[in-house]
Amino acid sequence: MPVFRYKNSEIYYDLFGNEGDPALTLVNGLSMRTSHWAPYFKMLPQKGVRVLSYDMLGQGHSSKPILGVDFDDHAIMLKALHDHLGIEQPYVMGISFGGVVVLRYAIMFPDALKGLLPISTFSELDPVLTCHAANLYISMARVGFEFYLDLLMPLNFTNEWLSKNRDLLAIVKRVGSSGNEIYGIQNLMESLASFSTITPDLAKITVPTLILNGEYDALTPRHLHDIIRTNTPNSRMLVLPRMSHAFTLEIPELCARIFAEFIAQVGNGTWQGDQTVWIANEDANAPEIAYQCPGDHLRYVPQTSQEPTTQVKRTTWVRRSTRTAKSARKTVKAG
């Protein structure tokens, strides 16, 4: 089992594709571990992508539980695994938790990096979020760890998933469970107690930066990665239609393009970090991944035709009586 031991502490990880290919690291969400990124172990070393995953302390293989170990703490650990590993100038994407920690990594480190993708994440608390993680915490200390992902469960699917993975609920439930204990995530969560805003320093993120967002995340919604996008330069907003929070777990395929396409830009110099939104083709083999936004991106996702989607009838706002429209027809014939 690869470890990195860091200080009193060991960090696992996975490390797949050629060294030589640029190369991204994915960082969990809080109650993540290696395995959930499985799929991503195959596509991404196809697409000429190295690929590092690892357990954050209090997470999954690594030492657990911690205490008083804040985002910054985080950040320091995964630059120490970079460099442990000899990977220069890596790519970043973090979820969620991850999120905040990869933002964090780089701004302390801003030229350590080749590219940033901060994806379902939040760079300060809003009210409702607050409420979110007091709940979680609250569930988790005086209920337990499976009541916990209970709650996260329609927090973070689409009803879409739940409903073709209604069998596996419980499985994936105990195999969260059994991979992380309640004191290790327990005591990530509390970090959050202790969080203050870092949009200020957003400001510091030179590197190119591709926010991703669902189109559904009820948990992070749009605007608090709007606030990610107004503040950090070199970026672009990218919205999943129809995607809830776990989107990278639903739609691997689509999402392993995403990131690709995002580190061949940055690497052929294409990449424009203009601050533009764009919403991804839900067709992960679409010619082109994404349109522009056409309209007012935090209020839905609109669409490039006026014409619906789905299948609605077409009728006016205000019926009109068949008395009415008989009556007016006799006067039009009578004049």
Contents of the next structure:
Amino acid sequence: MPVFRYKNSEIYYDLFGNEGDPALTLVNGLSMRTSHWAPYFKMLPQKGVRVLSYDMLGQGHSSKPILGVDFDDHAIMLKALHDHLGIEQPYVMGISFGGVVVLRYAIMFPDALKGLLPISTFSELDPVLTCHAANLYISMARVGFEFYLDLLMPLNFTNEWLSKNRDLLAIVKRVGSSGNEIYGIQNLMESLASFSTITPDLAKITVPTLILNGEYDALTPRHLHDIIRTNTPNSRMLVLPRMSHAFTLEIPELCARIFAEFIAQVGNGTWQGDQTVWIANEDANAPEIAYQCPGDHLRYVPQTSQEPTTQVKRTTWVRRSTRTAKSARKTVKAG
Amino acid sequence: MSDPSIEIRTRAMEFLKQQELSPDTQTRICLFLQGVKSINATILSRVEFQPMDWVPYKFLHSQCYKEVELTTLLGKSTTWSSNPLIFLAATQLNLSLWQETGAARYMGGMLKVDRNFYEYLALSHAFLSVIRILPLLSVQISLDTPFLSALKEIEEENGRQIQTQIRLLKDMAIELSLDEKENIIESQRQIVERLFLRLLDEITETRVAA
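Can you switch from the form predicted alone and show the form predicted in complex with its partner chain instead?
Up next: the whole complex, starting with the chain shown before.
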């Protein structure tokens, strides 16, 4: 694995694909490493996309400074890595914590990018996310790293994935706790303690921006992505049906296709940053990758009409309460 | 991460995944960790004898007694070697541990907010963060043995205890620039890294020689 020396630190990275193809940088979430992107190292080059992945400071094989590094430092380091590799006008995709890093990147270096993919992320902390962040921090610092990973599992993955991988979970946890240094992750988490909203700066992002959000993402739900969409002029939002926070790990085929098609659209000038909301097709091989969201996209289930789609036995509150009252009177008499 | 470091770690991983830890290996690991924890406990024991604000006292007190408790737990869980050369080699490494860390420098006088205490905190941070055996084991290996479960307990506890050092290293009101702080932290890390790699190197060599 190659290393980029930045000041006193070492940043490990992987670069796959053909020189000359458009380059997409994948920026990790909080406790991820480059190896989490392994499926994309094959799929994206096959679709004509060069792919760069790296461990942020504090993660995986990269240096883990004990004193603080903030979101802007990560964005500056990523820019330095691109410059070092001679990658001009890359696309950058960041998930969760990495999503904030790429938003900062696009704000700080608006002319350096060709396109932006913020995923499962936020530009400001709402009370629920603040509580989640505090819980995760306390679990890691006071209980232990494995419990931190336990807390993350149901926030990150769907029922389907957890059922399918039940036997692997203990191993996943061992790999996670072996591969991470607790103080490295702690340092990253502490960036959140001093985080103040970047929403007002989103207007500075001028590049095509495709925002991705899992339908059932309980950690960074829809409304946080909607804030990014409504404040980023050249954007669209794409909702991934039935997916949770870490859907890039669950459905790499569909995600790779979405990334590649976004890059193709921007490249050939067909991208439309009209701030509309779309829903991805669940079949990665479907002819159309997405359809426009027909209803209220801030609901879990956007509805096309007010009529229920399942058969229900209709009744009324009045009749039901009458029955309940009669039944209650009988019970009293019997008593 | 220099090449010799990667080479030694790779060799240790290869060695540790092949079989259960022998009494020789367990003894070497145990004596090294006991040496490290004894240094920490000895330095921290001074918090019992001096006035101090409650919050730092509480954390340092807890850490001191945890270090003693874990030393005992590890000793009880170890299948001890009957080879005197193993104990000789362990003693030599522990002598280097005292010499190279300059641990005695942190044992005199009162604990106070100065460069000396900052250096100790950085050393203690390195003890807790650099010395990790479990990441060298294959994730397929069950930790359900007395020795490995004790190691797991220790490394989990190290993760919790390290919070005290991190907070103080970051927030302590001390007249050191960021660069000075980073240099202190890095130099202490390198010392502990060298000692830990020597342990791994010797364990591997011991096995090869046997």
